[in-house]
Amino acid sequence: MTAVDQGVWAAPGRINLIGEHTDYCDGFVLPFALPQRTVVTAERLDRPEWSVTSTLTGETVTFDLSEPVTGWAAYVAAVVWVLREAGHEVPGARLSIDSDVPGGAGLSSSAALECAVLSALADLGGLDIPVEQRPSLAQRAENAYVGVPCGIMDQSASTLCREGHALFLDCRSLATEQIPLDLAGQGLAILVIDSRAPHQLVDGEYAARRAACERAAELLGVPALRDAVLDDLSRLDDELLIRRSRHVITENARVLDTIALLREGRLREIGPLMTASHASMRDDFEITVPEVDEAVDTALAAGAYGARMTGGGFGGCVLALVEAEKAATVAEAVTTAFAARGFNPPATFLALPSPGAHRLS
């Protein structure tokens, strides 16, 4: 692969249509990429140093990996570190980061940053890294350097998604399939409702959910909860582990049922599966907050076919499957309901299945 001296690269945020907290259980997920993206403008340097500027804050961080990097720049340093760990000669670089992926909304702003930087450094260094291997590298960067025990879904979506499709990912085999998602062709839209409730994953709650799932799998004698069935839960005597496991088992089934409907073009019929997913996250996995529950309930009352929280939980976004012509009405109903509850005003936009990481120029 021929190295380049400079360029502009982009990687998108993502929405997960269904399949939450299944990825680290070797399960199934169905995300698609958003038009919102992180853009990295980069040029190669002739020394092993990296200078990163955020156009959003004006802050510049320079590092050479001799000391740990913290804050937002840690995600950039993590990519440099993981590429070096994998044996690649990573070129020094000057990078400028811009993004319209909302931070703290559960739309994978961190994965978008990692994957955009990885794409830039790979091209600047002429590194031979097949695209299908890049999600694993970005995931390891976040796990091992940043310290977030995320699964591989976010990085896979940000790298591998195609326009007009959702990405069916088997998180064990890493096999993928592009599932057509022609919303406009059926007069539908996916309305994203950013609850504006802070979304934090490094505070221990995400790690606690993952640890519970791993403990349950260990007690059941299976490699991961992907291999368990509901009847197995009678062998657990810890009510918390039963509820956590039940969410994962039923959520994997909902992903497969959703894909079956999408393959047949029955988009409206996935609505009840979305709503059931939310109920499972609320009651069994306990990762919702009042703002997202209100958004789901109000969207359904206003005519949505289905609605669910997307992302790791404890805040973030809700997505609602609606008739395109009713999207504004549903958004207005949620805004009104939030005001009545004294919540911060939500932000809303329509999600369009978009392409994954690529070079712009």
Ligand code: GLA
Contents of the next structure:
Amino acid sequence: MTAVDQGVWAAPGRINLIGEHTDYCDGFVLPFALPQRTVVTAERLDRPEWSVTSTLTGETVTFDLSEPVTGWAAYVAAVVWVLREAGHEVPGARLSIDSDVPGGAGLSSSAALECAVLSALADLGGLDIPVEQRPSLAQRAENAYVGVPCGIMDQSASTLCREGHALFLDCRSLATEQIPLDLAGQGLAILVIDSRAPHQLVDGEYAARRAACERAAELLGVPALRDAVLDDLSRLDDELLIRRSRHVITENARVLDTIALLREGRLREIGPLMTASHASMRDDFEITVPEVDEAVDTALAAGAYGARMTGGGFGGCVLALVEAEKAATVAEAVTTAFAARGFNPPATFLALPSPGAHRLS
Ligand code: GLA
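Alternate state requested, the form predicted together with the ligand (shown: the form predicted alone):
To see the whole picture, the full complex is given below, headed by that same chain.
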């Protein structure tokens, strides 16, 4: 590949239609990319040094990897680190970062940053990194450098999604299929409700859920919960592990059922699967909070076909499948319900399936 001296690259946030906490269980997910994205303007430097400016805060962090980088710039350093680890000659660079992906909302602002930086550095260095290998690199950057034990969904979505499609990803084989998601063509919309619930203990809880799933798989004698079926649960005697596993097993089945309906163009019928996914996250996986439960219940009462929380949990966003013409009414109903309960006002917007990471100029 020919190296370029400078350019502008973008990578999007994502929303997950269905398949939550299944990625690190070798299971199935169905995310799509959002129009909200992180944009990196970059130029190559002739020395092994990286200088990163956030246009949001005006802050600049400069590093050469001789010392650990912390804070938001750690996500950038992590990408430089992982590329070097993989044997690539990463060029020094000056990077300027802008983003309209809301942070802390479960929409993968970190993956958007990692994937945009990875695209920029790959092109600046003329590095030959096939697009299918990029999600694993970005995930490893986050796992090993930043120290977040995330699965592979977010980085895959930010890299591989296509406009107008959801990405069906088998997180074991990493096989993908682009599933057409023509919402507007069927008069539908996906309303996103950012609960703006304050996040608490998120990292510890995420790691605890992952550890429980791995423990359950070990006790069942299978490589991952992807390989378990509901009948296996009678072989576990820990009530908590039974519930955690039941979420993953039923969630994987719901992803496959959703895809079967989407393939037949029966979009409205995925609503009950979305709502069942939420109930499973609330009751079995225990990762919802009152704000997201309220958003789901109110959206359904206001006429949504289905609604569920998306992302790691403990706050963040809910997505509701609605008739396009009803989206504003549903959003209003949720805003009113939040006010009545004394919650922070939610933010709402419509999600349009958008393209994955690419060079803008
Ligand atoms: C976060 C992680 C993903 C995935 C989801 C839950 O977004 O980064 O890997 O585990 O939570 O589905």
